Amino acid sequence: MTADVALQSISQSFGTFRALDNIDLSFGAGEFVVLLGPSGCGKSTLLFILGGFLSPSRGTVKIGGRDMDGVAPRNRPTTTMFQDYALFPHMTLRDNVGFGLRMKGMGRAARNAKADDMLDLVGLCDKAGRKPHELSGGQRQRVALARALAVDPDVLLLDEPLGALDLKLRRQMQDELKTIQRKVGTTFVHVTHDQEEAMAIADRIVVMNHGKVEDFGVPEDIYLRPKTLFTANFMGDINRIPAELVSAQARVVHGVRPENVGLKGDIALGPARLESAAFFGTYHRCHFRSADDRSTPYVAHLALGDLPAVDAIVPLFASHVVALRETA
């Protein structure tokens, strides 16, 4: 099963602190949605409201068109997967995965068969009789995912589930998580502060800041066409372009990503001095400063054959400039 999700005018206050401020969002059934933002932005609070662990100060949560007001977590069509996995150390993987089914009253034979199917889905069926301590971190993460999916939730809520893994394993698990989500078709709502992770797995990304939604869209739009200066900065480096070079519009900031600053382009930034450069494998990360106005810095990712000498003054250009609002 899968379901759509609607959040209508959701606000959450803790004393005088407003953690969420009038959130309006809707997710389609079967979507992989990522809540992205810095620590304290409200993304986990929003996830806990979806799961029923918190009641909003104001607003309505609907899952599959059903109002969740007053519905306890155990009665919601959701399952939450936390970062620590919370596997039972004394149980086999099969029993861990089947635990939720056991709580729902399913008989041993049926739940073992379902647990084996879920372990097969995550590539661990051959280890069904092992204990969690016999597994690697990535394997334990897969068991936790299998357990969460075994109860057939309409919506799976994931609270930074990959945060405890090292970089290489985290990237591997991002690919596997996306593949599994596509196979089962369940609506996933995933919290992370990792921008690369969000872009790797999401159908759509919700960028949050100070309890508000700064941006919401497909990864390509969030990165290439961010709506606000905060989103642009949070998703990576952004160079601010002097307004007179592109437009006289007031109250709008113009920006360009480092990969779109170089020795040719649509908009002339003027002569710039190369202050430093670092080798990043497929490009050089370069720090320039305008030769006309030394207060204006630029970061550029130059192709390996385009690197000038340090202290050289070269004409600098920009392409794919975006107009950004200061705030949401």
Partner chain sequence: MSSIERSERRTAFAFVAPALLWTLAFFLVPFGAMVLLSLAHLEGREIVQAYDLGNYIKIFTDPSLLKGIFVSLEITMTVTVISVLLAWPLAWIIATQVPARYQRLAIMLAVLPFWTSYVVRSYAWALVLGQNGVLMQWLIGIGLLDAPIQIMATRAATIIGFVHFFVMLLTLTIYANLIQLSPNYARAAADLGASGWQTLRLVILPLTLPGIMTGAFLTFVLCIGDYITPQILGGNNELSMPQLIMLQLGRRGDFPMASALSVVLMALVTLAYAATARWLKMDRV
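Having displayed the form predicted on its own, please output the structure of the form predicted in complex with its partner chain.
All you get below is the one chain by itself.
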């Protein structure tokens, strides 16, 4: 099952702190959406509002067209997968996964069968009789996923589900999450602060900062054509181009990614001195400083073989320059 989600002018204040400021977003049914931002940006608050654990100070949440105002978490077509998984330690995996079905009044035989199916989906059917403490971190994460999906939610909310895993396992679980999402077709809303994770799994990414939406779009757009300076910085390195070199407007800066700075290109950045360089396998990461009186720093990723000598002065060019708003 699946449903679309609409958030209409959502605001949330805690005392004088404004956690969310007039959020308008809509996600399609079956979409994998990632809420991305630094800690404290309001992404988890927004997820808790979707799940019904918080009611917003202002605004409307609609899931499948239905207004969720005053609807308790248990009555929402959402389930949440918590950051610490919140697996019940005194229950077996089967009982954990079957918990939601038991609450719906499903008989033991039927819910055990369904629980085993769900454990099968996440590749843990042989461990159904174990308890959570006997599992590794990655396995617990899968049980939590199975438990949340067992009740057939329309929308699955994931609160930094991979945050507790080490890097290698994390990358592996990303692919699994994506595969399972494709298989079940449920709308996934996934919170993370890891931009690589976001790009790897999202259909669309919402970039958030200080309780506002900075950007919303497919990963390619978010990375290559960010709308704001914050998004550009958060998604990777960005070089700011001095206003004189481009036709500048007020409150807009121009930026270029290091891989789009080179010895050829559309816009001349002028002569620059190579200060240091490091080898990164597929490219050289070079720190330049412009040789004019502005001494603007540039970071460039130069192809193997293009590396000038340190202290050499070479003409630098930029392509794919993007205009960035200074604020959202």
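Note that the structure is predicted; figures quoted are calculated from it, not measured. Only the largest set of C-alpha atoms that superpose within 1.5 Å between the two forms is called the rigid core. Numbering follows the first chain given and starts at 1.
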Once you line up the core, how about Asp293: does its CA shift reach 2 Å between the two forms?
-> yes
